[in-house]
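What follows is a single chain, given as structure tokens, in the form predicted on its own.
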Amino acid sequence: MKKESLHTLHGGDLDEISRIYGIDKGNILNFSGNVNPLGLPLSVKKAITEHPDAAVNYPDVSYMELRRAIGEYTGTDFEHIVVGNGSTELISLFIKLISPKKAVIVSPAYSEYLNEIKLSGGEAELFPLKDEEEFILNTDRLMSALTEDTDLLVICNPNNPTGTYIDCDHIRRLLERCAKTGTYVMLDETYVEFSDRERKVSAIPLVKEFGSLFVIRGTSKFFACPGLRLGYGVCSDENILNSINKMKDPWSVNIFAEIAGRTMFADKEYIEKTLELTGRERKRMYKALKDFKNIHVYESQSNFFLCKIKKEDITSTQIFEELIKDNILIRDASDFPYLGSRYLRFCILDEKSNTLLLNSLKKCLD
């Protein structure tokens, strides 16, 4: 791997960055992996170890419990919900099945969506989430983009990398928009749970009213469980999701990712911890990132925050190389369509982490 794109690994890749750089993977402060600080939820430590042997039976292949589970979490119906081996293998499937000849993708946005449209043989058009609009998604301006001709918008929401978010009413337009068009809409909620409850960013509730959306989840980031694998698609289009699951493998969900999610859902004292700590952290970072003059930080309702460096002689390069040196793991977002050599991204942890990273990117910029 050459040098140069070094910096743009993010937080899965602990690995690569441990050899490159030559830090015990354990002594690196991750802000680049959008996880949630608090771990592995307690409940599912203590679930899995009380069923070692669950290993030696296959899971449901229906998955009955576990989308039980899910159902009560998300208050939709069960019946309505697709599990697959974490939310990537569902983006794909979905896509396969979709096949769009030609996308609309809201972006800067995870490069997955537009490989697999890709590898579908269709063609994906980039809608861009403007700068000067602080990157919150202009709904006029997307549904003037959406045509007959459009098989498939693509949203993460909140965005994947900026933070920034639409509300369920504006989400709504856009799917009456998409019926007109006949148009499906894969919307991407993996950050949506990091959210305060009051903004009403999640488009489960609409759901039932329209078939063609497909809502997409996973445990990696709220749940602090990537090496699980563990994600759920909710929809309403029975053939859709019967469809999927004669694509997807049988059992493509293991045991013990079953177990954790029959309970990790259930956990509602690591939920309200969780969104206890991102929703105050949040608001403390986002006030004294404000007060940096040489940088320009994006309102966020995720648990990571986009920001634009100000001062002319320095890159985000720059600073992702100065903080290693620290052991501090940040995202230098330059390699996302519409952004550039400015822009960095990096998640909250706790408190005492979130402060060492708020002093050191000052020093960098002063």
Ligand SMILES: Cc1ncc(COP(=O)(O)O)c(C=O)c1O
Second form
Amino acid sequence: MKKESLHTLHGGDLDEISRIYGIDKGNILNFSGNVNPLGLPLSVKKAITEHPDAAVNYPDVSYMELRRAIGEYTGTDFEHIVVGNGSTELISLFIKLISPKKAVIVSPAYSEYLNEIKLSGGEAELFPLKDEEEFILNTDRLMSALTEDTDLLVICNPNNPTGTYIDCDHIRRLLERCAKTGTYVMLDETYVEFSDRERKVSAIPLVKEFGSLFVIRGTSKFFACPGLRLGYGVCSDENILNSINKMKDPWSVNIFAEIAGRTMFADKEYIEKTLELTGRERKRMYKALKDFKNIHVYESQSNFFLCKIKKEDITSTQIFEELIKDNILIRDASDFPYLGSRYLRFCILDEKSNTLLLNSLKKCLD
Ligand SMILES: Cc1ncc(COP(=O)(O)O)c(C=O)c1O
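Given the form predicted on its own above, I would also like to look at the protein as it appears in the form predicted together with the named molecule.
After this comes the whole thing, all chains and molecules, with the earlier chain placed first.
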């Protein structure tokens, strides 16, 4: 792979970065993957290591216990839950199922939505979040962009890479509008658990009311387990759930991911610790970044920040190259639609690492 295209890799591609830059994978401070710095919950480590022989059996094909655990965690009926091999499998299956001729994707956003829509033979219109609106979704403007022939609306909430969010009341208005045009809504809530609880970001409470809503969640980021591959979808339309279950490999969630899932959702201590760390460091980093004269930071309800470099003579790629010399890996966000050569994204790690990043950034920009 060419070095020039490395800065914009998926956050998880540590192996590629390590090969090209000659840095030991274990020594990279990864601010690019958006993964919880607390690491895999101890309860999950214990549950997996205590049951190595689980591998001799197939997982329960209906994933009953896992779905019940997710139901309890999300306050939903377990019958409305479908599990998948990471949220990625569910994004792909839902798009294949709907096969939209015309989709609208609120952008800049995670690239897999557009890839999957193109693969399924459809077309997508990108609805721009605007820098001058701090990348906050303007619901009225979006509603006027939806037409009778829009079959699918895709929103990531909170959004990757902007960190911005819309609340449940705005989502309700969009769903009411989409019900009139027969538009399905796919909401990717991969980062929702990092948001402040009082913000009411998640649309899961709306699932029962709106059958055309498919909410997707993952565990990779919040529970720090991208290698396990566990995600889930919540939807109240039985036909959609049945079709997805028919389309997917029956055991696409392996037995260790199943054991992990049954454990992690009940680990209240880990969940509280994560919320405390993310909330505290999000406030501290935001305040510090606000004081940087050469950076604009956008307010985030996720575990990462998008920033814009205000200095004319330096690009995000150059910052990436400077930071990687200190083994600090960030995401050069220049390849996202509507962003450009001055946007960076980095996630919240532990306090010490975050301070290191802030100091290195300051050094590059002053
Ligand atoms: C918005 C968003 N959705 C989905 C994914 C994929 O996550 P998973 O590991 O659950 O497939 C990512 C990964 O970066 C993401 O940022």
